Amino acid sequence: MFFALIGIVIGLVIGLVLPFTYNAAYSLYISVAILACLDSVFGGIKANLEKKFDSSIFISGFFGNAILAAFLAYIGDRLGVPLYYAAIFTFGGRLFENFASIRRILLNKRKSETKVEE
Amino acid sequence: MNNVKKPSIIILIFSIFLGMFMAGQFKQNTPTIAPVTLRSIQTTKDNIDTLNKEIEDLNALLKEKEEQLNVLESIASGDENIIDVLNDELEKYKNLAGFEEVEGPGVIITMQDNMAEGPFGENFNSDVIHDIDVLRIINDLRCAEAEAISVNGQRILSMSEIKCGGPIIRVNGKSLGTPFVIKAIGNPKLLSAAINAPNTYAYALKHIDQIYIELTTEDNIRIPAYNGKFNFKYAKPLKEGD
């Protein structure tokens, strides 16, 4: 939880300071796909509290999911249907389940611990 | 114990890349919560063109407006006689208005009525020349940007009407029959195609109705000032400033 943390605020740093920037033209996709990475890394963490942790698995959701979304906000916006949507709605929703489960898991641990030292 | 370490890392490595994807897109600085797709950025695009092409006409109506306030100072300073100034105007407006002789490149088309024998009976009004025929002609070369036209020697001007008067057709108040001359200055490769390109009315006249069309491309024209007159009885200049 809070390697994730860190590693987003190390990642905003570096970010500000290097001067790469992109076409303002794909910022819908990028932001799409931002979303898809959050969701992946929530899905990390959750995986790692439950020790079901696969860096396979997280790695090529990670990428797949970004890029997914990105597309299918591009293949919407030339079709004229908003499908990014889609991408908002399924990974929003994951987003808050991932976390729920991430704050059950850390409060029954907290539990358990009371109880042993009791 | 590396059990435990690796995902953190893995998980912190990632964090690292998202992070600069968020700043990445922070720094973007995008004004609006709705999203800039490609089509609301083309559609700005073509305002900015359309707002350009105003201000280039604006400006080559500036430059005109200051070449007139020339020709207005150099009469004042007695460079230039004004008789001189207002005749030149009065030549150029009555050339505009049809009422000067005029001499060009263009179109000379013969419409002449079906003379071949259907079997009696057969609907006569197919075979003739109409006014509407004449007058989507006119229209047609008009649109191919004709300078002047005339038919059968009567000049076209914006008052002339094109009027059915039986076998024949009216137009500035003359009747005249086939078969019709009509005589167009203006850039002979577009006249032509306003006549002969497929789909034309000309075309359709010339294929379906069987009506005898032929145009020729002719180096120099003449086509005749209007010789009547006309004076408006209802219609008032508006006063300048009023």
Second form
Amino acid sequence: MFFALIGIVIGLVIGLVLPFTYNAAYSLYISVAILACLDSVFGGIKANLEKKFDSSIFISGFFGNAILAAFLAYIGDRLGVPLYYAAIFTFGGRLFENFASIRRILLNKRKSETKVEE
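One more: the block was the form predicted in complex with its partner chain; return the form predicted alone.
No partner chains or extra molecules come along with it, only the chain itself.
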């Protein structure tokens, strides 16, 4: 948890300090890649709560999913077929599933802690 917070702070500082912008033509690819990264982050949080977290799986999924999603969007754009919908439905659905699992795990932990105190 401590390293995650340090990473978030470093990312925020880099994002605020560097004047990096990208061409608006790439916004579709970047948005799909960000969705894939968020899916990996929520999956990592869920795995951590279940005590099954493996950093190599997380890192490979984080970058692999982002690259695959951006590649699907790029190929679909070149072919004139909206292949990015596949990434949106897959990663968007998994994102909500992971969020629901995280919510259930946290609520069950809270209930079990409350029963122990009573």
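Take the two forms, superpose them, and find the largest set of C-alpha atoms that agree within 1.5 Å; that set is the rigid core. Positions refer to the first chain, counted from 1. Given the structure is predicted, the values throughout are model-derived calculations rather than measurements.
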Cα displacement of I14 between these two forms reaching 2 Å, rigid core superposed: yes
